[in-house]
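In the form predicted on its own, a lone chain appears below as structure tokens.
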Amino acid sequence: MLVVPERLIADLVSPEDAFAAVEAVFAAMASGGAYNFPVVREALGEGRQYGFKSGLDRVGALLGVKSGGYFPGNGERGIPNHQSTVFLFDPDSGQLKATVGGNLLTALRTAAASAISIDRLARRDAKVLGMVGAGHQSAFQMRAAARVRPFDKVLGWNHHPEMLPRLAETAAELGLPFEAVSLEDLGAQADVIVTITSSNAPTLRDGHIRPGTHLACMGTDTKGKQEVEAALLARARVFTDEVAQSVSIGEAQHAIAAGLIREADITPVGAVINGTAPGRQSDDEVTLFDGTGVGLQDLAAAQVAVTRAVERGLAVEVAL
């Protein structure tokens, strides 16, 4: 069994690398070749969150899990809250073949995810980003849509505005000029919204979109979690990376429930990638991209970590 710890996953898994991998990923789930399988995720109490995540991917060789959740007391030990690792199993043998650091990977993958939603959904002539949230993986969303379209300005708002420093400081590492605005303002502005909170209740109005809009929902994977008002996905043409989890877990959870969409009205990302289904239709059409995160995901990042690490001469070998 390899191991590719923590501490040399930056080095090894870059945003593109990230972005590559995910993209294969969602072509294979739409074409049949991969699957995940369901999601475990468990309350522990004070607010952990722990769970599994994983899948087979035949198009990839890839079988293995992700195991990891939120616990919001880590700050006081010094680590981070989220807090993850992926095993790699060989698919035919099902023998352990590596153990690989989890926490970069998910941020990377989630990143790519949206940025993946943002380049083929998004007008061609977006140029103002609003971020709704300011949490550490902000700074992740925020780079990787700033990859895929040339913005000339972010906006952002976030529950918590202490926090928007981060926004900025970000947005000025891109070279990019920031400003903090009302949620009504963020609207009316922005070409692409990134929603990345951990919101019960919904922040986005379906008033605040204006036509023309892409969103990308990154922040609910959880049954009860919600971003966005549930009428916004009924105007919208709604994507996802996996049809299965937007109904149960994510953002399509509660329009689903209160019956103003069907299962049926949301298109798998995968699909747009592939060339099955079409992906924006006009200039006025809203596009919102339903990001749960998928465990096939994080096997498809954890492998390029392996692959570069073997390649390098940096993973540990450890007998079984």
The other form holds:
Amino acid sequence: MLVVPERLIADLVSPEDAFAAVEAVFAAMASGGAYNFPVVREALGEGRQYGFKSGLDRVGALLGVKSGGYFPGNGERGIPNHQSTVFLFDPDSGQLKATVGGNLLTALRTAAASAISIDRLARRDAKVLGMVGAGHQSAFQMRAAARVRPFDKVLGWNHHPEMLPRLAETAAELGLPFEAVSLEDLGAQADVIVTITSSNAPTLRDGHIRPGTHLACMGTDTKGKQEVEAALLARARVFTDEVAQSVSIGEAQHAIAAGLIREADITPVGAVINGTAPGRQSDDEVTLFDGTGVGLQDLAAAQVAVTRAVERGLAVEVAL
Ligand code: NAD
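Form predicted in complex with ligand NAD, following the form predicted on its own:
Next comes the full complex, this chain leading.
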């Protein structure tokens, strides 16, 4: 078994690597060559969450699981609150092949997913990026979005305004002007909006969003979370990483429960990548990507880390 520790990931996996790996796995999922197993997520008490995301990709020869969760209070231990590790198995024999640090990989593969949606679904002439959310993931999201469209401005809003400097600093790093604005102004000006919060109630309303906007809703990955008003999903063309997760733990759970959309109204973005479903069909339509985060994204990104680590002689071999 190979071990690729967390501290090596930043040098081994680039955002471009993550984008390519996630795009390939979304395509495999949509063509039926890959599927995710049901997500296990348990509350451990005292705010701790723990779970597993796993799947099989016959096309990419991936089998494995990401195990991890959220452990508030880790700041006192000097480690991040989000903790995850990816285990890769040989899909033929079931033998454990690699153990890979999963914290940075999670951020890279999540940002890659929204960037893929922007690349495939946003208007080509999109110029203004709106960010709702200013937590750990937000910087990764902004950087990935800026790789797929030549934005000339970033607007930001956050429930906790004291966190907004993170967005300003990331925009500065990208050489883009940044403005903290109201949700009304953000919706009125943004061509692309990324939401990445742990909100339990809608922040963005249908009325905030102008025609032609693309939204990548990335924060809702659990039952009960919600970032945008359900009516917005009824107006938009809705895309997702995986329909089964979208309707159960994603943003679409609320629009489905309210009878505003049907499961059949949701398109896997992999089908757009494969050319079997249309992407954006007019400059006026609102497109919305419900990014729920699938295990196969983690396995694909971890496989890149293993391949690079082996190429560079950095993987630690442990006898089983
Ligand atoms: P974080 O704790 O660093 O930041 C949380 C963000 O949510 C901040 O912007 C905070 O201001 C905001 N927020 C908190 N409570 C809120 C409320 N009541 N209303 C509105 N906003 C609120 O978290 P992070 O690591 O940046 O992750 C953000 C979200 O993304 C989490 O919900 C996480 O579970 C989710 N996530 C999704 C995926 C995926 O694949 N879809 C992957 C990783 C993380």
